[in-house]
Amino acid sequence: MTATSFSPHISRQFDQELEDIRARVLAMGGLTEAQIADALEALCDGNSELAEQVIENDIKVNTLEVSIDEDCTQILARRQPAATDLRLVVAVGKTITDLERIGDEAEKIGHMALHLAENQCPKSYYVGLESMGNHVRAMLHDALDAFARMDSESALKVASEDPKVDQEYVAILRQLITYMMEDPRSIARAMDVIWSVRALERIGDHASNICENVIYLVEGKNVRHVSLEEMRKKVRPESD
């Protein structure tokens, strides 16, 4: 199934509080994105105000994260819905969650920043991580795209991105270890960028299972810790 959609309610209240609740996911995710860009502009420049600014900012994203768990919980209870709409509102709870452990990453990743304006890190301990860092951010905006259309094909796609980001991960992890052995004296500045790498690692992460969760509400099953092979299958059984 490509995509899906909700037949109205006799209430348009409930409609709304439905459409609610979704559009604020998305404004949620479109300030995680920002915040992983605000990041690694901060790391990969020395912005020591932009990184200040990406910390102090998550803050916004938690505020967030409790206003639209509150809506749903609110919306459980008065409401008690049933098929496509329960799903919606259990997607969207795991949704949130995820992105506020983005918005956590992307608060981590600042504070390496300051530590590594301070130090001045040569620009040759970012190569890759400013391309694993686009390629997280798009991940992010692709799944987001998929849960606003409902479409469990885009999602299984995005999903399909997170094993290319742990192979930068571990190349880059690689080429960190290099310059540490080769100059001790480079250690504490490598492991900033470490963190800030695995940072970017969970985020890719998170993204993956934000489509594991439109892929729960569109079909209906549950692709949880399961193979990209099986969660294929679960999307697509006519491909068997």
Given for the second form:
Number of protein chains: 2
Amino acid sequence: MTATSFSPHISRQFDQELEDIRARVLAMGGLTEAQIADALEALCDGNSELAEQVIENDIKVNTLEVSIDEDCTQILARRQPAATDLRLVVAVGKTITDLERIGDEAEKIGHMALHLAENQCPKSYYVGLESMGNHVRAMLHDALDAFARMDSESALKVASEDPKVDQEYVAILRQLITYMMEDPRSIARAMDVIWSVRALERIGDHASNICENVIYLVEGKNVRHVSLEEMRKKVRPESD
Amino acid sequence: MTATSFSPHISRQFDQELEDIRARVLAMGGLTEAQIADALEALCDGNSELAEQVIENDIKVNTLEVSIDEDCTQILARRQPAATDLRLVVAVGKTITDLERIGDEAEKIGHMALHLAENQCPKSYYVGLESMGNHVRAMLHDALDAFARMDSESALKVASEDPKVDQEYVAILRQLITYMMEDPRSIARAMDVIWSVRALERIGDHASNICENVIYLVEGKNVRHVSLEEMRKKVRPESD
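Taking the form predicted alone as the starting point, write out the structure of the form predicted in complex with another copy of the chain.
Then the entire complex follows, led off by the chain already shown.
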């Protein structure tokens, strides 16, 4: 099912408030997307300045989370939303938690980029990492897009990418462990790359969580902790 | 401030519902505490059976999360809570997310315990890990206690433990990296221990988050992303 639209409220002001939190979530999402992109660039290009900027910018992500969270509580207290409106507020509350954690992971990559830039890490260590990074960034982008369009089918499609990210993660990890075994002096450096890859893997998980929130919002069904197969059935019950 | 109590509601049924979700959060907390204890024991004693049990039990934690989350949404929809009641529902919603993630981390330790039991990991690798594990378990226990008693001062005290856990984490990590450099054949094994220590560090973070939820619930002040010093000022404004 696609593009359920909100029914108009008696209070235009209320409509505006709901529209505002949706827009603010998307703005927060755009910021975290940019943080991932910058963190990756800082890491792969050894750009310390950009890494420091990513670390500093995390406070913007955090501030947005607190502010949108307060908006949600205000709406619950003053508007006492029901049905789809309530689901929107609940889904937004969960989504901003995931976005905030994605921001934290981008910040961690920023710190690792700083260490690695100091230690002149060979490019071979980043093989696979950049493409995995672009993969999870695309997942986040598409998850936010599904949220914006209230499109549960797209959300499902994005969530289906996560197992592939996990496979990339395992392959990169294995490669890095081989490097460490071949050259034990590289261990500390390789560990910094490992933490970065781990952070990317977590970003993929959070992007999937956002997809679950979209499915909850659109379909009114909780799909947390269910397999992709079951999720599919809940989004497209007609195909059973 | 300590032990703010709920004012009685016109509807006894509503009082009962709020009391129920509080009790269920504590039950879920007790289960995750037991999961951490079992995961640690499985790891340190090389007990594969117990490790498998921890992995299986994670579904119980997940099921509780989904069920309490639904209770919260029901209360929001039907009771339209305000003031402290609304804060309770919001704080419960956040706390169960943290508890569920703690459960995930315990499960990860369970998987690592399985690997390590197969690979006969020497006891020296676990030096520090057991005590760090007990530390974060105590943090979770005390955080849940602060939640049960609505005691923001205790919550603050628990959150103040987190930097110490982070120090333990860094020290253990350094030690493990030394082992890896001394004996590169041990790298894969040491990595499994590293993932377990990382999981413990994350559990400490989530226990701190629960403390922040308690402070929000009792004091009505959002203390996410603020320093411990600022948190202290918000909990004990009289000491400024």
